[in-house]
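One chain is shown next in structure tokens, namely the form predicted alone.
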Amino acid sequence: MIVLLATQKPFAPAAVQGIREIVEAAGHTLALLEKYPGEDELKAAVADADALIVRSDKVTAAVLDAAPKLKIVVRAGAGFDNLDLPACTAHGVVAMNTPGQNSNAVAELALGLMIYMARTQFTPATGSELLGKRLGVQAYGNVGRLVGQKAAALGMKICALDPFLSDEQIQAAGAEPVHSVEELYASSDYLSIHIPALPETIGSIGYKLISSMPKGATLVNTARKEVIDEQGLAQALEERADLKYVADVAPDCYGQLREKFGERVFATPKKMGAQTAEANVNAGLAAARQIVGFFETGCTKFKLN
């Protein structure tokens, strides 16, 4: 089988080497496409591929049309909004992600962003401490739980909302259960977002929720920019001079927000939650192992469609 590793933003050399070793040890061939300029190059490369590994690369219906032999695509990472799942299903392609492999890297970044904003972006101005503050976690999955655990070690009080977990499961993972998104926002000094970008979540965090947060609150987004209603965010920041917003994914209106609200707003230059050497390797190797397992035993443990 031909396994195509297609990454506009390449893996670290160590990760590529590890992926190659896993794929070739199983008797398959690894093809490599890195730093390609656009979809046309991906379509050409995928023509002979039986399997595909991507990072944030978009796997569209057009790409799938160009891949008649493709049986599986694995997104090396947790988020999978770059995969057209209905098109994958229509083409008979199994789509997977690699949940948990980037979780620690994202969780550490979320805590780092909280500290950065609490200490006024490391300017000489007087900052504040995280000790004793209430952290709300929206979605208590792999990343959310790690954020909660690390924040608890700093003395924060943790509450969480997750419709897929029972109160007992949330409590066992070290957080106080919260039963509505309105309660979560209204009671959190810091709010860490970990929901995916789905039709029901896109634009779901807007003026009403943000403006309900306690005095001096900070909203932390290491998920997806699409879940934020940017107009509502701007309005809340305009009306509440005590609120702050920090993100690992810059909103479309970031320039205007930064100009208007200064150090109350910050976004990393690029999405960097998973940009650690460890996460880079972990996600790539997991994707390779999942493809090998799929061909050897039919395993579809992390199937998305």
Ligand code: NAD
The other form holds:
Amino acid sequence: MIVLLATQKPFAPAAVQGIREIVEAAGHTLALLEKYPGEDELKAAVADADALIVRSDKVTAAVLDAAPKLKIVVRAGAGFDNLDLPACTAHGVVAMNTPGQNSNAVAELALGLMIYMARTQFTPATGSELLGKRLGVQAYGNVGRLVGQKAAALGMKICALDPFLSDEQIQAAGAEPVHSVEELYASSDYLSIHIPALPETIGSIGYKLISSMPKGATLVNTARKEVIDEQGLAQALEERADLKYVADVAPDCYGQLREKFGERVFATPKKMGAQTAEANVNAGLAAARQIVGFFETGCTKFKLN
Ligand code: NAD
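Previous: the form predicted alone; requested now: the form predicted in complex with this ligand:
Below is the entire complex, every chain and molecule, led by the chain shown above.
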């Protein structure tokens, strides 16, 4: 089988080497397409592929049309909004992600962003401490749970909302369960967002929720920019000079927000939550193992469609 590793933003060489070893040890061939300029190159490369590993690369219906032999696509990472799942299903292609493999990297970044904002973006101004502050975690999945547990070690009080987990599961993972998004926002000095970008979550965090946050609160978004209603965010920041927003993915209106609100807003220059050597290797190797397992035993753990 030909396994195509297609990454506009390439994996570190150590991760590529590890992927190659897993694929070749199972008797398959690894094809590599890195730093390609656009969809046309991806369409040409998938023509012979039986399996595809991508990072944030978009797998559209047009890409799938160009891949008549494709049986499986694995997104090496957690978020899978770059995969057109209905199109995968229509083409008979199994789609998977590799949940949990980059969670620690994202969780460490979320904590780093909180400290960065608390300490006034490392300017000499007087900052504040995380100790004793209340952290609301919106979605207590792989990343959210690690953020909660690490923040608890810093002395923060952790509460979490996750409609797909029981109170017992949330408590067992170290947080106080909260049952409404309104209560979560209204009671959190820091609010860390970890919901996936889905039709029902896109644009779901806006003026009402953000402006309900306590005095001096900071909203931390290492999920997807699309879950924020940017107009609502701007309005809340306008009306509440004490609120702060920090994100791993810059909002579309980042330039305007910085101009208006200065250091109350910060976004990393590019998405970097999962961008650690360790996460690269973990997610890439997991993707390769999942493909080998799928061909060897038909294993569809982590199937998304
Ligand atoms: P995960 O699948 O382990 O957890 C997601 C959690 O969200 C689940 O527990 C689910 O029950 C919960 N959930 C779903 N809908 C919800 C809702 N409406 N309200 C509250 N909870 C809800 O995913 P994860 O690994 O924790 O990643 C979370 C998100 O973080 C991803 O979807 C992705 O968008 C983002 N992410 C960003 C980076 C980055 O580089 N910044 C890296 C990895 C993941």
